[in-house]
Every structure is written in structure tokens, then in C-alpha cells.
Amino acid sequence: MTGHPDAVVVGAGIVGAACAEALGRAGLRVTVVERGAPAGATTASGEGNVLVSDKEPGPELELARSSLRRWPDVLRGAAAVAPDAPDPEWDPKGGLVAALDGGAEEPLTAFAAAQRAAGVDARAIGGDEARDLEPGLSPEAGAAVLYPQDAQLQPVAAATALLAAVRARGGRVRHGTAALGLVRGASGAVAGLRTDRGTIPCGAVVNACGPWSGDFSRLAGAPVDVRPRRGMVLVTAPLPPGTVRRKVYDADYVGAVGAGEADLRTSTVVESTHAGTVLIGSSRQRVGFDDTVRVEVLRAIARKAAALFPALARVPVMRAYGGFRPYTPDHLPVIGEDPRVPGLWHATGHEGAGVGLAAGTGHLLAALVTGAPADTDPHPFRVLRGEEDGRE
């Protein structure tokens, strides 16, 4: 790449590698910046899912349909430039959601039943058809849902592909890093970046820093309310093809995702990897960005998921993982250029559905960005959405 940047995209998580994959799918000239390792931190702590199951109808239930739609467009497209890279092993598997206690039945169906209404393919099912799908599943699961459209990748693969995509059409990545903050021309747009290794001159930055994305906001002097939220996942010895089939959780899991307060949720996620591992989850635990290992977490987690699938309490656990999710208040990501400095844009706050919305964040956020069309309504996400809403 000859000359300086259009845009310079801080973060090579999954969320920035889509942005800038499709910044210069667009055209742009861009670099990538990371401190770290590019996928290295709360990326390669995801469990690479792609789904609509966990989401209510709403701004957020759009961008995960939009995302679902062009993930396999994406990564045929970059494989197509950059045939080397890793393979994303992208799985449409679907997803399966079991009420294990009768009071949980009706919240369940009345779930899947709006759902269906805003166009998910949601399929109200009993427990005996349930265990056809899953033979593991507990003998207590009653009511389920299926759902066809859910998916799953290898999230560091994914963004490693992502990036050699960029990379193949004249961008950059520049690991180890640091953004410093912003230089701004006279009329107090971006000019350029400021990092630990020299000034990038550039038009637009983008923010799409992940839990570290209010750390960044303050440095670039334009503040979003994005808060580190802790999760762990343990991960078993391979087990049998089809031990478990698809992701499969506890009809529970929606509330945990929901929920805003700090306190510890734990709620049960079970999913099978290409390798033959389990991946089992999931907590929710607002501590700032202390990755200590605590004990009683992955405890509830394991004692959770054996009752959902009860083989599992005789299985080894190879290793727990631990990663820091973007969280914002109101649970929808921030998308869209800040109006307090022009060039400044931001695509965060995902959470735990980065892996998922990734692709529509890039498509929606390039859109804006070169005044294309997009096919998600832009204006929930909003960056001082909180802000305007308090002087109405």
C-alpha cells in the first residue's frame, strides 16, 4: 500500500477484522492496529457463535439476521483473495434451547413464538423430539425449541482470514501496537492516529476495541460507556462424534445475557467443536479486568451443564478459559460515527454476540462510512443514543 491510510481500524479482534475486511472489500485503503496479538485476547476467548436464538425481537435481533445472511459471503470472499489463510471452519449446526423445569416451558414459547413473528425459523418442540436430535439431553427437558439458522465458526480462524484479506488487497496489520489517541486537524476532525510506534495520518478512525473500548473513547476525548464483563468456559477431553450435536443451552441462557446487574449469572451452554472437544459455558460477572480463575464459577458452570446433558458429569476437563466481553448498559453495540469528533467512528459494546454480529457490524458500519446502502436501520445503535434520549 502506497501513501497513508483512509482509515486506520484500532482492534484486530473479529469485530475489527470484519470492519476492516469490509472497509477494503469498499475500496478504502486501511491498517489494522493492534497492541497485542491480532484474535489474541477477548476473540480468542469466544466460543464462535453465530446466532439468532439468544436474541428478543429488536435493533439487535436485526443486526444478528444481517450477520447471519453475509458471514458465509464474507469468507468464501476472503478466501477467494487469500486462499492460504486458515480455514474459519464455519458449521451451520443449529441450535436447540431446553426448558429443564416446567415454569421455564411457557417464558420458552412465548419466546420462540415472537421470534417467529419478526421471521427467525423457530420450531416449538417436546422433550422426547428433542432427545431424537440430542440423545444426550437430560431425560428432565421438557418443552424445546429448535433453530435451524443458528451457526458456528472458529472465531480466531475467522479474524485471522478476515486479515489476510485485508492484507491481500493492499492493507495493513500492525501488531504489537499501541493506539495512543487521536491528532485532529483545525476544524477538529481526524487527521491521524497516535501510536507508541509514530503518528498514522488518516480521514476516519475506528474504535473497535472491545472491552477496551472506553479506555480508547477517553484517549480519543470522545467517552463510550463500554465496561469489561468476565466469562468462562471449560473444555473437555474429545469426546464421540454426535455426543453433542449442536449448540444446545438451557432455556435460562437469554435471561443471563439479558441481565445487567454485576453479580455472578451462570447459565448452561453446550457445544462440540471440530476437534471433539465440548466447549461448556457460559458466566456473566461484571469485575472490572480481573481475570482471576474462580473456583465456585467453574463449579455452577460444570454442576449446570451436567443437569443439561448428565453423561457429562463423567467427562475430563482439559483446561477453563476465561475472557472479557464489551458490555454496555442498554446491551446493544455502539455502531456509527461519534458526532463529537467527525472522522471517529465506533463499532462495540457486542458483548458476548461479537463472533455473530461481526459481519453485519462490518457491512453496516462501511455502509456508513462510504454512504452506501445498508440493509440495518443504523440509528438504535447510535453512539449518544443515552445522551439524546435524556433530553427528549
The other form holds:
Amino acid sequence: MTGHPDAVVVGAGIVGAACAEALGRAGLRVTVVERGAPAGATTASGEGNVLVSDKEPGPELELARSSLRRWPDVLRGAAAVAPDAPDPEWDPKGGLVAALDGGAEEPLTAFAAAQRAAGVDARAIGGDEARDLEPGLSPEAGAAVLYPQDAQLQPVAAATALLAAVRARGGRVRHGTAALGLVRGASGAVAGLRTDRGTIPCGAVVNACGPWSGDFSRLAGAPVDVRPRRGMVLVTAPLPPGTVRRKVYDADYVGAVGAGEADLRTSTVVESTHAGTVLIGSSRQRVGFDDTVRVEVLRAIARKAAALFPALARVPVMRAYGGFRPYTPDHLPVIGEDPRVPGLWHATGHEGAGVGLAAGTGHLLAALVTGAPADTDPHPFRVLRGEEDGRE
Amino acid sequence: MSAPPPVTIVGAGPAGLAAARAAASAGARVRLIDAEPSPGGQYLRGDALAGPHGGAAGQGAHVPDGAEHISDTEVWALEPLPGGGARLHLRSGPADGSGGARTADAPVLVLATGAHDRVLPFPGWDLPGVVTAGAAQALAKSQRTAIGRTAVVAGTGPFLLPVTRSLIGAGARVAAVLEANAPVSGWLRCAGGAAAGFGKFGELVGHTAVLARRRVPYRTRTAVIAAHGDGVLEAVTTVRLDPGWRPLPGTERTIAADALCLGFGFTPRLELAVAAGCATTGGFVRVDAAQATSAPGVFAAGEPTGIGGAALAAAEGEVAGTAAARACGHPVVAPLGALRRVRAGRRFAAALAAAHPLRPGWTRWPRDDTPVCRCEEVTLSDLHAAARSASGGRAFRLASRAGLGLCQGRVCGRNTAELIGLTDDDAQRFDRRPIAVPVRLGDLADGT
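Could you output the structure for the form predicted in complex with the partner chain, given that the previous block was the form predicted on its own?
Okay, now the whole complex, with that chain kicking things off.
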């Protein structure tokens, strides 16, 4: 390919891949720069959640609904231009949230009612009906909410497919290339990206570095407050099909997503994969980029999983893995142009929901870059909202 | 002043036992944790066939008096302790049983976790009847049972000879021993190293004499590149190799056999050392002259620090046990003899390694449909497809699923890395196993 790209996306995780794909589909020439291997960090540590069930009514839910609508089309479009890419295993399997004690029932049904009012398909069911759907569910579960819209995909395959589409449309993906900072023109606007393999002239740079977005934003001279939040997931040996059918989680999940404390938080999410293994998540902990495995964290996850699905207590846990989620102080992603540096865009801070929000984020970012209409209000995701609101 | 901490040793093979004896004789309390019911490891496993061990094994599978021997117990996770050493998470009994899960703090720790056989993939290597040389030897030694009636032993390295001897001792007919290298000329090129291990060399000559008496054909530059059978092994195809291990066309032969024992050297068990934060170099734990790793309070001995056999492992264990006792505050005498044996043993190990390298031509043995990862049934063409879409790192593992099954990449990790040409960083990912052995979710949940 000759000529310079219009936009360079920094970071080839699921969000960077979705932004690059959307920009390329909008007609821009795109280069993706990744210091490691594509989809090798947070994206490779996720469960592939595409959820509306865990979002309270508000801007994140609107972005999630936009994303949920778009994901199947985005994946079909990518497969049409790059048919050899791996199958992203899109699976609208549905979610089931169960209240394990009486005290959790009331908040859960109230939460679901508010979601219904916001347009989410959330069906309150009793414990027995929940056990018909998920036979392994604890007899303690007294009430549950079924979310038929919840879906799952294989995030590494999805990111790989999106990047293949970027290439198929003439874009480039340069892995093993670290972004070092911006080149800025006389007006102060972005004129290029400096990397350890030379400078790439371009008019727009997208910061999609996930948990490392704070680092890159500082290199770019426009810091945004995005920090890592550690998470751990347990993986069981392969189990018979049907052991766990949906995404099943404990009703205390929502409380953990909203929490900002450094303390260990766990909430149970249990689901099976195409390979037959069952993934059991997850924890949230602010320990910087410390990747030491803490057995107390694994224990806390295991304890809650065994409460939700008692039969899992007999199952061997084969491995554990961890990753870092990119989180912001107000738990909303940062999507938009940086007012301090024209041409610098951010698409980051999705915490544990990057896979679910990626398709909507790519759409919104491409709309903002090209001036096309967007189906989501970008205002809540603007850069520097903490400072102007005094919420920091 | 509080009592000195005990020396905790993981692994009761030659290295761990020697460490236990050295630490005990320096006056340290010793705690010896091992996955097997009785001490000895793979090398000293209840061997009724080969007669009393001299030299290498020294005092055999003897646990020193007063040492706490925690047998039948696996370390399923290890966490570094802030002041040095590590907290060990233990599980006893069968993997699917409800074993007593507990923890043990080890401020001074010796990791003597050994190694497992390396096997290379080729068509049919996953047939029943194809086993590792180590498994065949263990069965022969502990049960006095041969793995089959007619066996072929193939691979590279001196370990093929004692395995063959064990099989003969257990009543099998060994149709051929196939050495992929040409080791005699290899040793001659490293005369200094071979001379340094003269005692070990004599042991190997003894094995060769048994082979000659039994008229077992011993062929060099020859390998098995296919195993055949209808559901179970019936025959193997052998082929001559060029010096780079590429098969020489037209040299194929078929040998009827119901057992094929493969040994292509050893892969060190590194997961606990990696979890402890020990630095590695070239796939082995880096240690200083006192067998201390880069992690405070953690020592390592035996195969994790370099493949060298039982005699070297025992010498390293003695050094590590002495150093560990010193780290607990006990006065010790420098183990000069053991230090000398370590130096000599490493020279011999280097000579052996030079004579028995794995040559890159083996990557031509598997076909596109040959499984490379057996747990997840990942074929060579699956690996190549995954490598095309995911260039490395965790994404490659998730895309290919190689090494994600029950063995956690112990069998296929290094093979996959070499077949795909992964970077060292990505290859080392296979040695990271935060859960070192599977543990029941209920045991995980019940612990404190």
C-alpha cells in the first residue's frame, strides 16, 4: 500500500480492532499499531461477555444496546470481506441472574423492572422455573431474571476477524510496534504517531490501549485517568454439554461492577465454552499491574461458584488466568476527541465490558471522526468530564 | 530468639532426598513433600530388577531420621512470601477425591521437582501402546510388568539404555533400540566432558553390554516416524535420518511391535519455580554456586536447573540442602565434595546434551492431520491455521487451544513452540501454571 493512513489506532485489542474496522468501513485508510501480539492482553483474558443484564439504565446500557444490535452485522460484514478469518463463535445464549438469598430478591426484581422500562428484555421468573432452565442451579435460588438478549463470543477470534477485515479493506496491522508519542503540527494538532519503528504520518490517532491507555495518554501529552483493575478466572476440566447452558450469575454482580475500592471484590459468573470447559469468574481488585496469582482470590471465586452451582464442587479446576481491565473513576468509558490535542481520540476505559461495548464504541467513534450521525449520545463518554464536573 | 524455620523440600527424587539428608545433618528440621506414596522419585522407584544402586543413587531412597515426610501430596499452588520463601498449597490423595487441602509456609524452600519425558509427535504417536520411556520404565520397575510383549525403544539420549534394560528384565522382547543421533562420535568430540563423567560412562557401557548379550539391535540415526494399528499399536515404521533428523527417503522399514517407548530427553518441571518468581535462562531455573535461585529463600536442585541425571541431581541436592540449612541459621561445613561433583556433573551433562540434541528435522515427522496437542486434539494444520490468524502470545494459545487441556501443555508446549517458531517469551508461557495440578473446586473453596 502506498500513501499514509488517515487514522492510526494504537492497540489491537477488541476495542482497537472494532474502532479500526468501523473507521475502515467508513472509508478511512487505517493502520493499527500493537506493541505485542494482537488480542493478546485484556482481550485474551476475557470471557467474551456481550451483556445488557448487568447494566443499570443510563449511558452504558445505551452503548451496550447499540453494541448488541451491531455485533452480528459487524461480524457478518467482516466475514464477507475476510472469509478465512476464525469463527468468532457468536452465541446469543442468554443470561440468567439468580438471587441466592431472600435479601437479594427485592433489589434484583427492582433492577430488572428499571431495565425493562429502558427497553431491555428482562423476565422475572421463580426459582423452580430457573432450575428448569439450568438444572444445576442451587436449590437456594428463590428468584431469578432471564435475559434472552445476553450473548457471548470468543473475543480473540472476534478481534482477529475484525483485524482481518481491516486488512482486507486495504488497512495495515503492525504488531510488535510500540507507540512512543505524537508528532504535532504547528497548530498543535496530530500530524503523526512516533513508534519504535519510525514515525507514521497521519491526521488522527486513536488511543485504544485498554489498561495501558493512561500510559499512552501521558506519552501523547494529554493524560486521561484509566487504570488497571485485576481480574481472575478459573477454568474447569471439560464437562458434559448442558452442565451450564447460559451465562449464569449471582445477583451481587452489579454491586461489584459499580465499586471502585481496592479491596477484593468477587461476584460469580459461570458459563460453558464451546470447548466444554466452564469458566468461573470473576474478581476485581486494584493492585496495579501486579500479576501475581493470589490463592485467596481463587478461593473466594470458587466458594461463590460452589454456592451457585453445588455440583461444581466435585469438578477439577484445571487452570486459572488473570488479566487487567481498564477502569475509569466513574466506571464509564472514554470515547471521543481530546479537547487538548486536536486529532487525538480516545476509545478506552471499558473496564470488564470491552467485548460487549466494542461494536457500539467502534460505531460511535467512526461517527464522531467522520461527522456521521450516531445512534448513541456521546456526551456522557466525553474526555475530561471529571474535571469539568468536579467529580474527580 | 525464635526457633529456626524448617527446610521445606518439594520432590523426593535423588535431588530432594540428598537435600533432605544434607539439611538434616546440618541440624535443620526437614519437611519433605512428594506426590508419590514412597520416596525415590522416578529414578529410585522401588527397583527390584537392577539390584542395589551404587554411585549415583548413593544412599538410595532413604529419608533421614526425624524428617517429616509428607507423601502422596501435590503442591497445587505456590505464592511467594513477602519475607522470602513461599506459601505452599497442598492437596493429598487422588485428584478427583476429596483430599485434605491445606497450606504450609516455607520461608526456606528447596524445589527439586524433577522433569518429565519429552515425546515428539508423528503419525500414530497417540495410539494406545505408545508410551513414554519413563512410563515404561516405571511400570517395569514398580510392577515388574513390561508394557508389551515386543517393544521398540526410540528417541535420543542415554536414558534409552536403562529403559531397555528394565523392559528386558520385566520379560519383554526388545525388537530394536533406535537412537536418532550418532552419540558415540558426539561424545568423542567432547572428550573433556565425557572423561569428567567417567563413572557414568561406565554405567552406560554396562547397559550396552546387556543389549549386546540379548542381541538387541541398536541403531543410530534412526527414528520411528509412524505408528500403525487398528485401535492399538501393531507395528512401527522406522527410517534413517540425516544429521539434521530429516528422514532419508527409501530407508523405511516396518517392525511389528505392541509397545513403543519414546524418550527424547526431558522437560524440566518449572511451574512452581515460575510461580515462586525464580528467573529462568534457556528454559531452566538460574541458580548460583549454592543452588540459590533469584527468589529470596528459594533454592533449586536437579533437572529444573539443567538436565543431568541422578548423580548430578543428588550432588546439587546436597549443595542446596546445605545452603538451605545455612539460610535457616544453622552453621554448616562447605560441601566441597558435592560442589566438585556438581562441576564435574555439569561438564558431563553438557557433553551428553551436545551428543543428544533435538535436531530441527523432527518438525517434518508430523503430517498435517497429526495431533500435536492430544488433550485438545489440535493437529499440525490447526496450529498453522492459528498461527496465521494470531501471531503469538496468549491469542495464539486461545486460537489454537494447544496446551489448554488437562496436561496444561506439559506434553505439547515445547513441541508447539518449535513447530510454530514461537518467541522465547511465548514458549515460556507454557511453563506458567498458576494451578500446578488440577484441584477440585470444592477443595479450593474449603481452604483457608
